[in-house]
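A single chain comes next, written as structure tokens; it is the form predicted alone.
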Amino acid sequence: MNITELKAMSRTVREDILTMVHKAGSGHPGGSLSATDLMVGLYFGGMMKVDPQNPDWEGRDRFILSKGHVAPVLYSVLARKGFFPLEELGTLRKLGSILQGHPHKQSTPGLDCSSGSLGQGLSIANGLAIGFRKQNKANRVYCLLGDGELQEGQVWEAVMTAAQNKLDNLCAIVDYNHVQLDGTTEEIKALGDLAAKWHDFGWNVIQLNGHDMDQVLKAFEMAAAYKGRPSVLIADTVKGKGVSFMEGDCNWHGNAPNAEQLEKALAEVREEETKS
């Protein structure tokens, strides 16, 4: 796809979040909203090696959603992928659903991994990692993390471990969207200099605007051009992008709207396609 084409699908999968957790009634759309541009320019930009009409395909890159409250962009990506028929999007959070409100790996095609519980998903990508190398084979991890995430300690013995064994083959994305449950990570836990950390760290450090699309293409391919170190995407984003009143808020980290505030949010998404 072409950077018009990106943008596009941006709203597309934004419109699929904001309904399906409208009509689940409950959900994630805040964090969900903030990632999107990132996993559509990653499984649609031409960097993220998957066969939706093979799943399990050996040669795949493997992607470690490690916040896996934001399942509702990772369904959405998936589905418009063709992993699954876009009218399982309905059925988010219902009973005997295959898309349940935190990744379940044997009931979704095109999941990696379970997750849900954070602070664990750079460990299961370091064990991947390591994993191929021993193999020597080619095949790439990327882990999506969010900043709130980055207070729990087993992170970053997940970061040393990577860096200790130069994993080159691994890409971490941090969500950098300042805002967790409660409040902003300032006031709950500040992260400091989140670059300088990572750097120190041992990691080869990128940092980007989330929301440009073309910096995040450019973004993944330095990534996977760098050699002798894991490479960290820090990508700064803002909660609830692209509806003006989930913006920055964090009563909508896991509130789902209501009819009337669906009607405007997706009004608010689709107004963006003039604008571009």
The other form holds:
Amino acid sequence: MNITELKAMSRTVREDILTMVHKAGSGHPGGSLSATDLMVGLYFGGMMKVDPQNPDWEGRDRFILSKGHVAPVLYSVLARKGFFPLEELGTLRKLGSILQGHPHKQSTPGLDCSSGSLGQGLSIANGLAIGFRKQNKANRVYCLLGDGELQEGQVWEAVMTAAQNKLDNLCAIVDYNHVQLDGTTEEIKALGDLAAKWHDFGWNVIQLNGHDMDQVLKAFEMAAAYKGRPSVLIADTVKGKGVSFMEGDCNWHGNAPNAEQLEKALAEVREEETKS
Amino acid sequence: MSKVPMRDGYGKALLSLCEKGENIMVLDADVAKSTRTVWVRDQYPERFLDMGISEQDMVGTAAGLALSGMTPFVSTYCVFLAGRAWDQIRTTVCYNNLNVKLAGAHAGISVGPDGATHQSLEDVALMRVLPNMTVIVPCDAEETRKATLAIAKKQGPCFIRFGREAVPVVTDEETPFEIGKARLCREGGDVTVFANGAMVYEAMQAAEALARENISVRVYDLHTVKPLDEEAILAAVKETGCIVTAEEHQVNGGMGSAVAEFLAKNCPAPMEMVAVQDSFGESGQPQELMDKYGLNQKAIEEKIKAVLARKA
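Following the display of the form predicted alone, present the structure of the form predicted in complex with the partner chain.
What follows is the whole complex; the chain from before opens it.
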């Protein structure tokens, strides 16, 4: 996809997120919307090797959603990629659905791992990266983390493991949206200089605007080209991006829009199209 | 009878898996000398990962290795594996149903002078409530070796726990071992003892002693706590009418509880449990602690007599 198509896909995915969370009556729109452009860039920008016709293809790259609560953005991307029918998006969080509230590997085609208990994903990604290297396989591994999630101690254990093992087949992505459930990260447990922290832990740090598709694609390319150390994309983003009344507001971390709010939100997302 | 630490059996089994070129990885959290994974580190360094003092990260990394197609063996002190990394074991290993093998060393009160912080007495309870998990408590070094080889072949999450001390080797190369199948150690008609871990030897000693008082004790090595050998338990109740369980673990939630749950649902019968009675341990020599906390031949004999009195 070219940049114009990728931007259009981002709008579509945002519409999906809002609609599916509204239908479900619960879910996490804020962090899904902040991660949308990163996820679209990864899956549709040509970086992530997958085969929707053969979800278990051994040669595929792997994606671990460490911030499992933003399942809606991943589900939309997987459906739009063709892993399962779009109609399934309407079943999110419903009894018997292939789309569980938090990712469940066995339920959803295209999903590489279950997740939802924060702080665990990077360890899993490291294990995959070590395993592929031990078995002389060229697969790459991607892992999306939240910024609030970085308050979990296990993340920093894993940060050290990746550096110790020089996992250059691994790319971590921090969705740095500055807001967590109870408020801003600054108010609750400040993250300090994130780039310096990751750098001091031995990582190749790439900072970017996580809503600028050109920067997103370039960052993934730089990460893939970097050898000898793991790379992390610290992507500056806006929680609830694309919906003015959700942006930067922690109350939209885990709440579903009602019918009226959905209407307004969708109109705003579509309006972006005329602007761009 | 020779005495060997069960962890030697674990280390030996790992070496033979490496020798055979199995696609395994052995992980440890800075206690490789204690768990015997140091043998793998020295002979097959490419199959060994020292994760440092990061048990939660170790379990997550093992999950990733399993997702990449390898069979990881995760090794550390039992208390820090089953306790500290429980959420990782639950939500990442078991929910994904991953082929991760968890080995808890230095389990039980017999770890001795290190005291209560290092005495794992809750791990069987913590592990057996998890869906998809297999739970094994072998009785000696040889059975630990066989159990390790058996879980390597079995698909899915498996947990094995063993103690630090040298304990009598009561099985040999020819003794059968099958996951989920209790091993009959001694035939008897008055009462059945289901024991596991180091308590198997104590149970056999108790049975031998009581035979001189004309009490006929059947003894099973119930090495697999999950899945439970329901057939052996049913037959024991039907044929001997009462049950004693013996384990180096808390009385609540362990193997005895698993047997009690099954009995209550299927064939209620008088039952007594030899285990730690809902308390923490303390520092002391292993045998002093086993005696103080009622984990020995004498305690089993007393419970056998108590359950026989209830049966009559």
